[in-house]
Each structure stands twice: as C-alpha cells, then as structure tokens.
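Only one chain is shown below, in structure tokens, and it's the form predicted on its own.
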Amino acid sequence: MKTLLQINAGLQGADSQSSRLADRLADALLAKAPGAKHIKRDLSQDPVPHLDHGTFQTFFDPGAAVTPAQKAGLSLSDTLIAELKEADTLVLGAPMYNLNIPSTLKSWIDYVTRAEQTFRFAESGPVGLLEGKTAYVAIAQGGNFLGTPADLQTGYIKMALGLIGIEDIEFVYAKGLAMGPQAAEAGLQNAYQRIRELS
C-alpha cells in the first residue's frame, strides 16, 4: 500500500462511532505499511456540498464552468477524484442515518463519479476506471439491520463503488449501538475483532 484515502462521514466528528472505527481500521492498515501516505477527509468538518445542476453540467463539459460557483465545484471534483485515483486503499466511515448513508457521503460519491474520469459508458453499460483498489467500509448502526431489507447501506455502497471499478470491498459492522449498553458493547467488540482479522 502506497496511499490510503480515508473518508469519515459521521456528523459527530471525533465522537462518531463509525469515524472511530474508520480511524482504528486506517491505523491498523497503515501500521503494516510504513511510509504510506495518509489522506484523510472528515466530512463533519469539511463537508462536500450537495451537487447542483450548474456544477453537474461542468462534469460533462468543463468549458461550461463560467460562474465562480461552477468553477469551484469543478475544481473540488477534480481534487477529490485526484485523491481517489492516487489511493490504492480506501477507508470509509459510514454511519446509518435514516436507513442509509449520510447525505455528505452521498455528495462525496456524486463528486467522484464522473464519466470519462472514474467510469465510462460502453455498449454493454458503464465500465469502472478505478480497478485494482481495495475498499474497507466501517458501518455503525443503531439497530441490527444487517441481512434485512432495511440495510440499504451495504448494497448501495457496493454498487456505487463498483460503478467506478472498486469491487474488492471489505465491510466492518458495529450493530446494535442504540439497543442498550450490552448490545452496544457486543457490537463494538465484534467490529474490533473484524478489524483485527482484516489487518
């Protein structure tokens, strides 16, 4: 591993369980790769804005970036994509909010999912351009949704990353965090064990 890109999406910052898990996971992976570069974005401190029509136009035609807002949006997308392209390992901290990922993480995905940059259209459908990367996803859930129709996170993250070519994905789940102290402790311990197995 040469470069690890970490995206924390918990709105509670350092108090977010998913961010803590992502930190622990990133630290464990970096400990086995001395000298690796670590790029970290905390979306609670530096959120990616929701994608609007003006910025979206520039993704297809960079020359359409004429307003300051469009230029800023295109520049941000270019920066985020450059970070993702540089990384060979991706760590996402993804809490469950209202049955899915936070909107800030969805915005990050929207800004890095660009035709001819991270995927291209072919006759058979979209083809991801970022193959060869490994993603680790730390998911924190207040309930126990894994394996049920209510777990929309897992399927969405698999499809969103797969669209851009990242199909080697490992998940770490901390479940039951709002179901009482014993359930929360068990959920965290299971997640810590999974991190030890992965690193």
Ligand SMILES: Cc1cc2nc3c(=O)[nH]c(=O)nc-3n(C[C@H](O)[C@H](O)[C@H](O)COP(=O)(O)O)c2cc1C
Second form
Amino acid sequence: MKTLLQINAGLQGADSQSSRLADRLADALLAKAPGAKHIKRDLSQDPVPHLDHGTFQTFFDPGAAVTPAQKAGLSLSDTLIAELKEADTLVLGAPMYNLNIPSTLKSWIDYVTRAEQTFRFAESGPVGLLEGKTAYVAIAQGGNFLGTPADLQTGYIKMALGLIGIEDIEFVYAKGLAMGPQAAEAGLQNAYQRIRELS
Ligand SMILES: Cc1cc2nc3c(=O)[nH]c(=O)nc-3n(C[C@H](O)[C@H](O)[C@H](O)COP(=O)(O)O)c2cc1C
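Having seen the form predicted on its own, the form predicted in complex with the ligand:
Below: every chain and molecule of the assembly, starting with the one above.
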C-alpha cells in the first residue's frame, strides 16, 4: 500500500462510531505499510456540497466554468478525483442515517463519478476506469439490517464503487448500536474482530 485515502462521513464528531471504526481500520492498515501516505477527509467538518446544475455542466465541458461557483465546483471535483486516483486503498466510514449513507458521502460520490475521468460510457454500458484499488467500508448502524431489504447501504456502495472500477471491497459492520448496551458492545466487538482479520 502506497497511499490510503480515508473518507469519514459520521456526523457525531469524536462519538461517531463509523468514524472511529474507519480510523481503527486505517491505523491498522497503515501500521502494516510504513511510509504510506494518508489522505483523510472528514465530510462532517468539510462537507462536499450538493452537485448543482452549474457545476455539473463543467463536468462535461470544463470551459463552461465561468462563474466563481462553477470554478470552485470543478476544482473540488478535480481535487477529489486526483486524491482517489492517487490512492491504492480507500477507507470509507459510512454510518446508516435514515436507512442509507449520509448525503455528504453521496455528494463525495457525485463529485468523483465523472465521465471520462473515473468511468466511460460504452455500448455495453458504463465502464469503470479506476483499476487496482481495494476499498474498506466501515458501516455503523443502530439496527441490524444486514441481509434484509432494508440494507440499502451494502448494495449501493458496491454498485457506486463498482461503477468507477473499484470492485475489491471489504465491509466491516457494527450493527445493533441502538439496541441496548449488550447488543452495541457485541456489534462493536464483531467489527473489531473483522478489522483484525482484514489487517
Ligand atoms: C440522523 C440519524 C439517522 C439515523 N437513522 C438510522 C436508521 O435509519 N437506521 C438505523 O439502524 N440507525 C439509524 N441511526 C443510528 C445510527 O446508525 C447509529 O447511531 C450509528 O452509530 C451512526 O453512525 P455514527 O456513530 O458514525 O454517527 C441514525 C442516527 C442518526 C444520527
């Protein structure tokens, strides 16, 4: 591993379980790769704005970036994509908020999923352009939805990362965090064990 890009999306600062798990995972991976670069973004402190019409126009035609907002939006997308391209390892901290990933993480995905940059359209459908990357996704959820139709996170993250060519994905789940102290502790211990297995 040469470069690890970590994206935390938990809203609860130091109490954010998904961020803590992502930190633990990143630390464990970095401990095995002395000298590796660590790029870290906390989307609750430094959010990626919703993608709007003006910025989206610039994704297809950079020359369309004329307003300060468009220039800033295109520049942010370029920066986020450059970080992702540089990384061989991606760690996402993804809490479940209202049954899915936080909108801040969705915004990050919207800014890095760009035609001719991270995927291209082909006759067979979209083709991911990123290669050779491994993603680790730490999911924290209050309930226990794994394996049920309400697990809208796992499938979405697989599809969204797969669209840009990241298909080697490992998940760490901390489930049942709002189901009482015993369930929460068991959920965290399972996640710690999984992190030990992965690192
Ligand atoms: C705004 C909000 C929405 C939530 N929605 C859900 C939900 O739909 N399903 C669920 O199981 N837990 C839900 N929870 C509980 C969180 O998944 C749980 O607290 C988890 O630890 C969140 O990750 P975090 O600690 O990184 O913020 C929600 C929590 C918050 C703050």
